[in-house]
Partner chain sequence: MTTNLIDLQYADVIMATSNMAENHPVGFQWVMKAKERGAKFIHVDPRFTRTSAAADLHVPIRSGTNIAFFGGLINYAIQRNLYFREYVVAYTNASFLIDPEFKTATDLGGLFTGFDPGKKTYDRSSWKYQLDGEGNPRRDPTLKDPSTVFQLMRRHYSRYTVEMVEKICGIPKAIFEECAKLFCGNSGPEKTGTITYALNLTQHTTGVENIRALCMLQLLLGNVGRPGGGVTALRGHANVQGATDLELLYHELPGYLPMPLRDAHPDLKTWLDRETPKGGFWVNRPKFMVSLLKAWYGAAATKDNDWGYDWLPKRASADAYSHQHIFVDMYNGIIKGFLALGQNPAVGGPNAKLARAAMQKLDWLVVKDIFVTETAEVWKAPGVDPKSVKTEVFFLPAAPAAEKDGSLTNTMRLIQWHEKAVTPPGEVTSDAEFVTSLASRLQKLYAGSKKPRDRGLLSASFTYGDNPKEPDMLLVLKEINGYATQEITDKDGKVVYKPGQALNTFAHMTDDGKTAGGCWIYTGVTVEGPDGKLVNKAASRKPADDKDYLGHGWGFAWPANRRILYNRASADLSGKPWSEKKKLIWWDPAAPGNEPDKKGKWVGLDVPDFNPFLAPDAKNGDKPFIMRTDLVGAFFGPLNDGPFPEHYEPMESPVRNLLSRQQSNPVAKVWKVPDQRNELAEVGSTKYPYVITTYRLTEHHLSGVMSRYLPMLAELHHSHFAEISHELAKELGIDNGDRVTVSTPRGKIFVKAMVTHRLKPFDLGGRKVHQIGIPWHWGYKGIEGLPGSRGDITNDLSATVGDPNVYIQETKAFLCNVQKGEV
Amino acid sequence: MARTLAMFTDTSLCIGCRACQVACKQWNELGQEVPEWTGTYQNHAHFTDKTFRLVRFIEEPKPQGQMAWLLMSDVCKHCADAGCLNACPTGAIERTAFGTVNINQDVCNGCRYCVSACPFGVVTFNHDTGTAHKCSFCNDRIHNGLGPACAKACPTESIQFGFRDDLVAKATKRVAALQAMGFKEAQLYGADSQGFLGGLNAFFLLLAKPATYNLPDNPQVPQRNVVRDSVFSLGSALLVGLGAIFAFRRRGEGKESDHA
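Let's have the structure for this sequence by itself, in the form predicted together with its partner chain.
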(Lines of atoms letter the chains of each structure in order from A and count residues from 1; the text may use other names and numbers.)
(Lines give C-alpha, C1' and ligand atoms only; values in the text may rest on other atoms or scores of the structure.)
Protein backbone atom coordinates (compact mmCIF):
# COMPACT_ATOMS: atom_id res chain seq x y z
CA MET A 1 0.00 0.00 0.00
CA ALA A 2 1.20 3.43 -0.91
CA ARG A 3 1.70 6.04 1.79
CA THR A 4 -1.63 7.30 3.02
CA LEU A 5 -2.73 10.54 1.47
CA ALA A 6 -4.74 13.08 3.36
CA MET A 7 -6.43 16.43 3.17
CA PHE A 8 -5.99 18.80 6.07
CA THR A 9 -8.62 21.50 6.25
CA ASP A 10 -7.41 24.29 8.49
CA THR A 11 -10.53 26.30 9.27
CA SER A 12 -8.44 29.05 10.84
CA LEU A 13 -7.25 29.91 7.33
CA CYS A 14 -10.60 29.59 5.64
CA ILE A 15 -12.17 32.73 4.23
CA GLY A 16 -15.36 31.06 3.10
CA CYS A 17 -14.81 31.92 -0.53
CA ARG A 18 -16.23 28.58 -1.69
CA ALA A 19 -13.70 28.21 -4.46
CA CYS A 20 -13.29 24.64 -3.21
CA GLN A 21 -16.99 23.98 -3.43
CA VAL A 22 -17.15 25.23 -6.99
CA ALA A 23 -13.89 23.62 -8.07
CA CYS A 24 -15.22 20.28 -6.87
CA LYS A 25 -18.41 20.75 -8.84
CA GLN A 26 -16.53 21.77 -11.91
CA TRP A 27 -13.92 19.05 -11.87
CA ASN A 28 -16.45 16.35 -11.11
CA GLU A 29 -19.03 17.80 -13.51
CA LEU A 30 -21.69 17.73 -10.86
CA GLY A 31 -24.10 20.22 -12.39
CA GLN A 32 -26.68 22.65 -11.21
CA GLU A 33 -28.84 22.37 -8.12
CA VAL A 34 -31.63 24.57 -6.87
CA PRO A 35 -30.38 26.36 -3.77
CA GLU A 36 -32.08 26.35 -0.41
CA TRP A 37 -32.71 29.40 1.73
CA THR A 38 -30.61 28.69 4.78
CA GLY A 39 -30.82 32.16 6.27
CA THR A 40 -27.07 32.58 5.83
CA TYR A 41 -24.62 32.51 2.94
CA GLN A 42 -24.42 28.74 3.18
CA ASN A 43 -25.71 26.70 0.30
CA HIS A 44 -26.69 23.97 0.57
CA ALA A 45 -27.78 23.11 4.06
CA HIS A 46 -26.11 19.70 3.86
CA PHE A 47 -23.96 17.67 1.54
CA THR A 48 -25.93 16.66 -1.50
CA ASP A 49 -25.41 14.22 -4.32
CA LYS A 50 -23.88 17.14 -6.21
CA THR A 51 -22.14 19.00 -3.40
CA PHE A 52 -19.20 17.06 -2.00
CA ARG A 53 -17.40 20.07 -0.55
CA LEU A 54 -19.66 22.22 1.51
CA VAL A 55 -18.57 25.43 3.14
CA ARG A 56 -20.41 25.96 6.39
CA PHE A 57 -21.07 29.46 7.74
CA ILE A 58 -21.65 29.48 11.46
CA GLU A 59 -22.57 32.75 13.13
CA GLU A 60 -21.70 32.89 16.78
CA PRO A 61 -22.70 35.98 18.68
CA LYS A 62 -20.31 36.63 21.54
CA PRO A 63 -20.53 38.78 24.64
CA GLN A 64 -20.08 42.56 24.40
CA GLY A 65 -21.50 42.83 20.92
CA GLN A 66 -18.59 40.91 19.43
CA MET A 67 -19.09 37.90 17.29
CA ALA A 68 -17.39 35.11 15.44
CA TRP A 69 -18.20 33.82 12.02
CA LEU A 70 -16.82 30.34 11.81
CA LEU A 71 -16.14 29.21 8.27
CA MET A 72 -15.53 25.58 7.59
CA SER A 73 -15.10 23.73 4.37
CA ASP A 74 -16.53 20.34 5.15
CA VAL A 75 -15.98 17.16 3.21
CA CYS A 76 -16.07 13.37 3.44
CA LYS A 77 -13.62 12.40 6.16
CA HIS A 78 -12.21 9.34 4.42
CA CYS A 79 -12.31 7.56 7.78
CA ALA A 80 -9.69 4.94 8.46
CA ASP A 81 -12.55 2.88 9.86
CA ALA A 82 -15.31 3.94 7.52
CA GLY A 83 -18.92 3.21 8.30
CA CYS A 84 -19.91 3.59 4.68
CA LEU A 85 -17.30 1.17 3.49
CA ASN A 86 -18.14 -1.39 6.15
CA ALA A 87 -21.78 -1.09 5.18
CA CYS A 88 -21.48 -1.49 1.47
CA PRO A 89 -22.78 -4.94 0.47
CA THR A 90 -21.63 -4.74 -3.13
CA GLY A 91 -18.03 -3.75 -2.67
CA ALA A 92 -18.76 -0.54 -4.55
CA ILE A 93 -17.10 1.39 -1.76
CA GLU A 94 -13.46 0.59 -1.72
CA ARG A 95 -10.37 1.71 0.09
CA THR A 96 -7.83 2.83 -2.47
CA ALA A 97 -4.12 2.17 -2.31
CA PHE A 98 -3.77 5.73 -1.00
CA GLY A 99 -6.07 5.04 1.93
CA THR A 100 -8.96 7.07 0.55
CA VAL A 101 -12.55 5.85 0.39
CA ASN A 102 -14.16 5.83 -3.01
CA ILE A 103 -17.51 4.74 -4.41
CA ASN A 104 -17.29 2.86 -7.65
CA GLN A 105 -20.31 4.11 -9.54
CA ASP A 106 -20.31 1.11 -11.84
CA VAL A 107 -20.83 -1.29 -8.99
CA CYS A 108 -23.12 0.59 -6.61
CA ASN A 109 -26.66 -0.71 -6.78
CA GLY A 110 -28.27 1.97 -4.71
CA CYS A 111 -29.12 0.06 -1.53
CA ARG A 112 -28.31 3.19 0.50
CA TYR A 113 -26.96 1.33 3.49
CA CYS A 114 -23.87 3.52 3.29
CA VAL A 115 -26.04 6.62 3.48
CA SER A 116 -27.35 5.51 6.84
CA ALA A 117 -23.98 4.30 8.03
CA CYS A 118 -21.91 7.47 7.68
CA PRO A 119 -21.56 9.14 11.07
CA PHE A 120 -21.20 12.51 9.35
CA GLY A 121 -24.09 12.44 6.91
CA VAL A 122 -21.80 12.60 3.93
CA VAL A 123 -23.00 10.02 1.43
CA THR A 124 -26.05 11.04 -0.56
CA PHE A 125 -28.30 9.03 -2.80
CA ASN A 126 -28.87 10.35 -6.29
CA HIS A 127 -32.30 9.53 -7.66
CA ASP A 128 -31.26 9.99 -11.26
CA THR A 129 -28.33 7.63 -11.29
CA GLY A 130 -29.81 5.45 -8.57
CA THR A 131 -26.47 5.32 -6.85
CA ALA A 132 -24.75 6.80 -3.83
CA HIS A 133 -22.39 9.76 -4.22
CA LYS A 134 -19.74 11.46 -2.18
CA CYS A 135 -16.31 13.00 -2.41
CA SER A 136 -13.97 10.60 -4.16
CA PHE A 137 -10.85 12.41 -2.93
CA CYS A 138 -10.57 13.16 -6.62
CA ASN A 139 -9.73 9.56 -7.30
CA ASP A 140 -8.97 10.29 -10.93
CA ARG A 141 -6.62 13.11 -10.06
CA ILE A 142 -4.64 11.44 -7.31
CA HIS A 143 -4.06 8.45 -9.54
CA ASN A 144 -2.58 10.79 -12.08
CA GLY A 145 -0.26 12.64 -9.80
CA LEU A 146 -2.52 15.62 -9.12
CA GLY A 147 -3.94 16.84 -5.85
CA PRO A 148 -7.66 17.20 -5.24
CA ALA A 149 -9.38 19.96 -7.19
CA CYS A 150 -10.68 21.61 -4.03
CA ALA A 151 -7.24 21.86 -2.46
CA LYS A 152 -5.83 23.19 -5.69
CA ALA A 153 -8.44 25.96 -5.84
CA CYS A 154 -8.12 27.11 -2.24
CA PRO A 155 -6.47 30.53 -2.24
CA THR A 156 -5.36 30.51 1.38
CA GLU A 157 -4.08 26.95 1.67
CA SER A 158 -6.87 26.27 4.07
CA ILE A 159 -7.11 22.90 2.35
CA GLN A 160 -3.77 21.18 2.24
CA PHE A 161 -3.05 17.93 0.50
CA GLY A 162 -0.19 15.53 1.04
CA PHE A 163 0.98 12.49 2.91
CA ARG A 164 -0.92 12.01 6.09
CA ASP A 165 2.01 11.81 8.45
CA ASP A 166 3.51 15.03 7.07
CA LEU A 167 0.22 16.84 7.34
CA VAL A 168 -0.43 15.65 10.87
CA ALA A 169 2.98 16.95 11.91
CA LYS A 170 2.23 20.29 10.27
CA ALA A 171 -1.22 20.48 11.81
CA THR A 172 0.13 19.73 15.26
CA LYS A 173 2.52 22.65 14.99
CA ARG A 174 -0.17 24.91 13.66
CA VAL A 175 -2.58 24.14 16.46
CA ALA A 176 0.12 24.86 19.04
CA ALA A 177 0.90 28.16 17.35
CA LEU A 178 -2.76 29.13 17.35
CA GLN A 179 -3.15 28.28 20.99
CA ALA A 180 -0.13 30.41 21.74
CA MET A 181 -1.81 33.25 19.84
CA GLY A 182 -4.79 32.99 22.13
CA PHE A 183 -7.13 30.69 20.26
CA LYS A 184 -7.84 28.61 23.33
CA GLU A 185 -10.31 26.26 21.70
CA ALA A 186 -8.19 25.52 18.63
CA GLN A 187 -8.06 21.77 18.20
CA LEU A 188 -7.49 19.07 15.67
CA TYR A 189 -10.36 16.87 14.65
CA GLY A 190 -9.61 13.40 13.41
CA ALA A 191 -5.84 13.79 13.17
CA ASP A 192 -5.13 11.15 15.78
CA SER A 193 -4.94 7.70 14.23
CA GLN A 194 -5.39 6.20 17.69
CA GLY A 195 -8.54 8.27 18.14
CA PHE A 196 -12.04 7.85 16.83
CA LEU A 197 -12.61 5.93 13.62
CA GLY A 198 -8.91 5.14 13.49
CA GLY A 199 -8.32 8.71 12.42
CA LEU A 200 -9.71 10.67 9.50
CA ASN A 201 -7.78 10.94 6.27
CA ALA A 202 -9.52 14.24 5.76
CA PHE A 203 -8.97 15.87 9.10
CA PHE A 204 -9.59 19.36 10.39
CA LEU A 205 -8.33 22.14 12.54
CA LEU A 206 -11.26 23.68 14.36
CA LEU A 207 -11.43 26.96 16.25
CA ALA A 208 -14.21 25.85 18.55
CA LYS A 209 -15.68 22.67 19.96
CA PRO A 210 -16.73 20.12 17.36
CA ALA A 211 -20.33 20.57 18.42
CA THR A 212 -20.20 24.20 17.32
CA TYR A 213 -19.57 22.93 13.82
CA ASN A 214 -22.26 20.30 14.21
CA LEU A 215 -19.63 17.59 14.30
CA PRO A 216 -20.00 14.64 16.69
CA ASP A 217 -17.54 14.73 19.57
CA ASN A 218 -16.78 11.08 19.39
CA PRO A 219 -18.13 9.52 16.22
CA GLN A 220 -18.27 5.75 16.26
CA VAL A 221 -18.30 3.25 13.53
CA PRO A 222 -21.87 1.99 13.53
CA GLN A 223 -20.96 -1.62 12.84
CA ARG A 224 -19.27 -1.97 16.21
CA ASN A 225 -22.45 -3.46 17.67
CA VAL A 226 -23.18 -6.07 15.09
CA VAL A 227 -22.06 -9.06 17.20
CA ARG A 228 -23.82 -7.94 20.31
CA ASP A 229 -27.03 -7.14 18.47
CA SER A 230 -26.91 -10.50 16.73
CA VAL A 231 -26.40 -12.33 20.00
CA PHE A 232 -29.43 -10.56 21.43
CA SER A 233 -31.39 -11.61 18.36
CA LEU A 234 -30.22 -15.14 18.87
CA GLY A 235 -31.45 -14.95 22.45
CA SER A 236 -34.79 -13.75 21.27
CA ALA A 237 -34.85 -16.60 18.72
CA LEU A 238 -34.18 -19.12 21.43
CA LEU A 239 -37.01 -17.79 23.57
CA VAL A 240 -39.63 -17.81 20.84
CA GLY A 241 -38.27 -21.13 19.61
CA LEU A 242 -38.63 -22.63 23.05
CA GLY A 243 -42.10 -21.20 23.31
CA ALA A 244 -43.06 -22.80 20.03
CA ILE A 245 -41.43 -26.09 20.88
CA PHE A 246 -43.22 -26.09 24.15
CA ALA A 247 -46.51 -25.38 22.42
CA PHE A 248 -46.10 -28.11 19.86
CA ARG A 249 -44.78 -30.63 22.37
CA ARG A 250 -48.01 -30.34 24.36
CA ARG A 251 -49.95 -33.50 23.83
CA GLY A 252 -53.58 -34.34 24.17
CA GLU A 253 -54.81 -30.95 23.31
CA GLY A 254 -56.55 -32.43 20.35
CA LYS A 255 -58.72 -34.53 22.64
CA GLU A 256 -60.56 -31.52 23.77
CA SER A 257 -63.58 -30.75 21.77
CA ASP A 258 -63.79 -27.68 19.72
CA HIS A 259 -65.79 -24.76 20.85
CA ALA A 260 -66.48 -23.09 17.62
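Show the form predicted on its own, please, the one above being the form predicted together with its partner chain.
Below you will find a single chain and nothing else.
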Protein backbone atom coordinates (compact mmCIF):
# COMPACT_ATOMS: atom_id res chain seq x y z
CA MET A 1 0.00 0.00 0.00
CA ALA A 2 1.23 3.49 -0.83
CA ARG A 3 2.17 5.95 1.89
CA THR A 4 -0.81 7.86 3.22
CA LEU A 5 -1.34 11.25 1.62
CA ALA A 6 -2.69 14.04 3.76
CA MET A 7 -3.46 17.72 3.90
CA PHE A 8 -2.15 20.02 6.63
CA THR A 9 -3.94 23.35 7.01
CA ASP A 10 -2.09 25.95 9.09
CA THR A 11 -4.80 28.43 10.07
CA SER A 12 -2.19 30.90 11.35
CA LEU A 13 -1.20 31.51 7.71
CA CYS A 14 -4.71 31.78 6.24
CA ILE A 15 -5.61 35.26 4.96
CA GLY A 16 -9.20 34.44 3.98
CA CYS A 17 -8.65 35.10 0.27
CA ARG A 18 -10.79 32.09 -0.75
CA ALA A 19 -8.41 31.16 -3.57
CA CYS A 20 -8.72 27.56 -2.35
CA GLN A 21 -12.50 27.70 -2.45
CA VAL A 22 -12.53 29.10 -5.99
CA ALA A 23 -9.94 26.57 -7.22
CA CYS A 24 -11.98 23.72 -5.75
CA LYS A 25 -15.13 24.89 -7.49
CA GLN A 26 -13.37 25.37 -10.79
CA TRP A 27 -11.51 22.05 -10.90
CA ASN A 28 -14.48 19.99 -9.71
CA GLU A 29 -16.90 21.91 -11.96
CA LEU A 30 -19.19 22.79 -9.07
CA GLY A 31 -22.10 25.07 -9.83
CA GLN A 32 -22.64 28.64 -8.73
CA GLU A 33 -24.47 29.38 -5.49
CA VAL A 34 -26.17 32.40 -3.98
CA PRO A 35 -24.22 33.49 -0.86
CA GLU A 36 -26.04 33.12 2.46
CA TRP A 37 -26.25 35.69 5.23
CA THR A 38 -24.06 34.21 7.96
CA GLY A 39 -23.39 37.27 10.10
CA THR A 40 -19.72 37.24 9.05
CA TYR A 41 -17.73 37.40 5.81
CA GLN A 42 -18.25 33.66 5.43
CA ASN A 43 -20.41 33.06 2.35
CA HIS A 44 -21.96 29.78 3.53
CA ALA A 45 -22.71 28.54 7.02
CA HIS A 46 -22.06 24.92 6.15
CA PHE A 47 -20.67 22.67 3.42
CA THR A 48 -23.00 22.15 0.46
CA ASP A 49 -23.15 19.83 -2.55
CA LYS A 50 -21.42 22.63 -4.47
CA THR A 51 -18.98 23.78 -1.77
CA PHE A 52 -16.39 21.16 -0.82
CA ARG A 53 -13.86 23.66 0.59
CA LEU A 54 -15.25 26.29 3.00
CA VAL A 55 -13.32 29.28 4.33
CA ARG A 56 -14.52 30.10 7.83
CA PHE A 57 -14.38 33.61 9.34
CA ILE A 58 -14.60 33.66 13.14
CA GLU A 59 -14.60 36.78 15.29
CA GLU A 60 -13.02 36.05 18.67
CA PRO A 61 -13.71 38.46 21.57
CA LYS A 62 -10.61 39.83 23.27
CA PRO A 63 -10.10 41.80 26.50
CA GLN A 64 -11.24 45.43 26.61
CA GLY A 65 -13.92 44.82 24.00
CA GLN A 66 -11.53 44.11 21.15
CA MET A 67 -12.13 41.51 18.45
CA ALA A 68 -9.72 39.29 16.54
CA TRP A 69 -10.23 37.35 13.33
CA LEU A 70 -9.62 33.64 13.19
CA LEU A 71 -9.57 32.25 9.65
CA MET A 72 -9.76 28.62 8.63
CA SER A 73 -10.10 26.84 5.30
CA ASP A 74 -12.15 23.77 6.20
CA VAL A 75 -12.51 20.56 4.18
CA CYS A 76 -13.40 16.85 4.40
CA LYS A 77 -11.12 15.19 6.97
CA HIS A 78 -10.72 11.82 5.16
CA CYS A 79 -10.78 10.17 8.59
CA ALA A 80 -8.83 6.96 9.24
CA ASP A 81 -12.00 5.64 10.89
CA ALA A 82 -14.53 7.23 8.55
CA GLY A 83 -18.16 7.29 9.68
CA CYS A 84 -19.39 7.80 6.11
CA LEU A 85 -17.53 4.72 4.86
CA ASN A 86 -18.71 2.59 7.79
CA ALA A 87 -22.34 3.58 7.26
CA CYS A 88 -22.51 3.08 3.48
CA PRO A 89 -24.63 -0.02 2.72
CA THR A 90 -23.72 -0.29 -0.97
CA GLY A 91 -19.93 -0.03 -0.91
CA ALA A 92 -20.07 3.26 -2.82
CA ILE A 93 -17.70 4.88 -0.34
CA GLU A 94 -14.23 3.45 -0.59
CA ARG A 95 -10.72 4.10 0.68
CA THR A 96 -8.05 4.53 -1.97
CA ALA A 97 -4.50 3.20 -1.85
CA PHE A 98 -3.41 6.67 -0.66
CA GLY A 99 -5.70 6.57 2.39
CA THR A 100 -8.24 9.05 1.03
CA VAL A 101 -11.99 8.42 1.11
CA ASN A 102 -14.07 8.76 -2.07
CA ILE A 103 -17.71 8.33 -3.08
CA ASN A 104 -18.29 6.29 -6.24
CA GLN A 105 -21.13 8.16 -7.94
CA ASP A 106 -22.03 5.12 -10.06
CA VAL A 107 -22.69 2.98 -6.98
CA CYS A 108 -24.23 5.52 -4.56
CA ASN A 109 -27.97 4.90 -4.12
CA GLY A 110 -28.71 8.19 -2.37
CA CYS A 111 -29.70 6.65 0.98
CA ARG A 112 -27.92 9.49 2.85
CA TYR A 113 -26.65 7.31 5.68
CA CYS A 114 -23.23 8.88 5.11
CA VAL A 115 -24.66 12.37 5.52
CA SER A 116 -25.87 11.67 9.04
CA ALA A 117 -22.81 9.55 9.90
CA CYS A 118 -20.25 12.31 9.29
CA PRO A 119 -19.39 14.01 12.61
CA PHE A 120 -18.17 17.12 10.75
CA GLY A 121 -21.19 17.76 8.51
CA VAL A 122 -19.04 17.46 5.40
CA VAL A 123 -21.02 14.96 3.29
CA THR A 124 -23.98 16.52 1.47
CA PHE A 125 -26.76 15.32 -0.82
CA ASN A 126 -27.17 16.54 -4.40
CA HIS A 127 -30.83 16.55 -5.41
CA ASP A 128 -29.96 16.82 -9.10
CA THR A 129 -27.86 13.64 -9.17
CA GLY A 130 -29.60 11.86 -6.29
CA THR A 131 -26.22 11.00 -4.75
CA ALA A 132 -23.93 12.10 -1.91
CA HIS A 133 -20.98 14.41 -2.56
CA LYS A 134 -17.85 15.62 -0.79
CA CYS A 135 -14.19 16.52 -1.31
CA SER A 136 -12.04 13.76 -2.80
CA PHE A 137 -8.67 15.57 -2.42
CA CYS A 138 -9.04 15.99 -6.21
CA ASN A 139 -8.72 12.22 -6.67
CA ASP A 140 -8.05 12.53 -10.40
CA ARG A 141 -5.17 14.92 -9.78
CA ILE A 142 -3.38 12.98 -7.04
CA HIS A 143 -3.56 9.75 -9.06
CA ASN A 144 -1.70 11.61 -11.80
CA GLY A 145 1.01 12.99 -9.54
CA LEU A 146 -0.61 16.39 -8.96
CA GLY A 147 -1.68 17.96 -5.69
CA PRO A 148 -5.25 19.05 -4.90
CA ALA A 149 -6.34 22.26 -6.61
CA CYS A 150 -6.90 24.05 -3.29
CA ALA A 151 -3.35 23.45 -2.07
CA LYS A 152 -1.90 24.54 -5.42
CA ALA A 153 -3.89 27.78 -5.33
CA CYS A 154 -3.11 28.81 -1.73
CA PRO A 155 -0.79 31.88 -1.92
CA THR A 156 0.49 31.63 1.68
CA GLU A 157 1.05 27.84 1.86
CA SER A 158 -1.57 27.67 4.59
CA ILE A 159 -2.72 24.47 2.84
CA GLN A 160 0.03 21.90 2.36
CA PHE A 161 -0.30 18.48 0.75
CA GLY A 162 2.05 15.53 0.94
CA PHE A 163 2.85 12.38 2.88
CA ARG A 164 1.13 12.35 6.25
CA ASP A 165 4.15 11.49 8.40
CA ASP A 166 6.20 14.28 6.85
CA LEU A 167 3.41 16.82 7.36
CA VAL A 168 2.84 15.82 11.00
CA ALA A 169 6.55 16.34 11.76
CA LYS A 170 6.46 19.76 10.06
CA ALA A 171 3.23 20.73 11.85
CA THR A 172 4.61 19.74 15.27
CA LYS A 173 7.59 22.06 14.79
CA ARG A 174 5.28 24.85 13.66
CA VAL A 175 3.16 24.55 16.82
CA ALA A 176 6.26 24.75 19.02
CA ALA A 177 7.41 27.86 17.17
CA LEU A 178 4.05 29.58 17.55
CA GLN A 179 3.84 28.75 21.25
CA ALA A 180 7.30 30.24 21.73
CA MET A 181 6.01 33.40 20.02
CA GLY A 182 3.22 33.71 22.58
CA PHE A 183 0.38 31.82 20.87
CA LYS A 184 -0.22 29.63 23.91
CA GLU A 185 -3.35 27.95 22.55
CA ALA A 186 -1.71 26.84 19.30
CA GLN A 187 -2.47 23.13 18.85
CA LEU A 188 -2.88 20.40 16.26
CA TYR A 189 -6.31 18.99 15.56
CA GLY A 190 -6.53 15.44 14.21
CA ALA A 191 -2.79 14.87 13.71
CA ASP A 192 -2.50 12.12 16.33
CA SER A 193 -3.08 8.73 14.69
CA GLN A 194 -3.86 7.34 18.16
CA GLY A 195 -6.44 10.03 18.81
CA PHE A 196 -10.06 10.41 17.76
CA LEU A 197 -11.20 8.64 14.57
CA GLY A 198 -7.75 7.09 14.21
CA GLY A 199 -6.40 10.45 13.09
CA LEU A 200 -7.50 12.76 10.30
CA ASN A 201 -5.88 12.79 6.88
CA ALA A 202 -6.82 16.45 6.70
CA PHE A 203 -5.59 17.89 9.98
CA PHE A 204 -5.26 21.45 11.22
CA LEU A 205 -3.15 23.83 13.26
CA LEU A 206 -5.54 25.92 15.36
CA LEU A 207 -4.90 29.08 17.36
CA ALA A 208 -7.83 28.53 19.71
CA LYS A 209 -9.97 25.70 21.04
CA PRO A 210 -11.61 23.49 18.38
CA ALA A 211 -15.11 24.63 19.37
CA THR A 212 -14.16 28.18 18.38
CA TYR A 213 -13.80 26.91 14.81
CA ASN A 214 -17.08 24.92 14.99
CA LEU A 215 -15.10 21.68 15.29
CA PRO A 216 -16.15 18.99 17.78
CA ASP A 217 -13.68 18.47 20.63
CA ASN A 218 -13.96 14.69 20.45
CA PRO A 219 -15.77 13.60 17.28
CA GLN A 220 -17.22 10.10 17.36
CA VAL A 221 -18.38 7.67 14.69
CA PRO A 222 -22.06 6.79 15.20
CA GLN A 223 -22.77 3.12 15.72
CA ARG A 224 -24.85 1.57 12.94
CA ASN A 225 -25.88 -1.93 12.00
CA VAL A 226 -25.18 -1.75 8.29
CA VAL A 227 -26.57 -5.23 7.59
CA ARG A 228 -29.81 -4.43 9.37
CA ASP A 229 -30.15 -1.07 7.64
CA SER A 230 -29.42 -2.62 4.26
CA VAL A 231 -32.10 -5.25 4.78
CA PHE A 232 -34.50 -2.55 5.92
CA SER A 233 -33.78 -0.47 2.80
CA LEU A 234 -34.27 -3.50 0.54
CA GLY A 235 -37.50 -4.42 2.31
CA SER A 236 -38.81 -0.87 1.96
CA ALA A 237 -38.01 -0.88 -1.75
CA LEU A 238 -39.81 -4.23 -2.23
CA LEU A 239 -42.88 -2.96 -0.40
CA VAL A 240 -42.99 0.15 -2.56
CA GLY A 241 -42.63 -1.99 -5.68
CA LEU A 242 -45.39 -4.39 -4.62
CA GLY A 243 -47.64 -1.47 -3.77
CA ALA A 244 -47.14 -0.04 -7.26
CA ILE A 245 -47.95 -3.44 -8.85
CA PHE A 246 -51.15 -3.86 -6.82
CA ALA A 247 -52.23 -0.30 -7.63
CA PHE A 248 -51.65 -0.96 -11.35
CA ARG A 249 -53.69 -4.18 -11.20
CA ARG A 250 -56.56 -2.42 -9.42
CA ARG A 251 -56.64 0.24 -12.10
CA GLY A 252 -56.71 -2.49 -14.76
CA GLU A 253 -59.58 -4.31 -13.04
CA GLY A 254 -61.47 -1.06 -12.77
CA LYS A 255 -61.17 -0.45 -16.51
CA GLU A 256 -62.39 -4.02 -17.28
CA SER A 257 -65.50 -3.54 -15.15
CA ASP A 258 -66.25 -0.27 -16.94
CA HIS A 259 -66.27 -2.10 -20.32
CA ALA A 260 -68.38 -4.97 -19.04
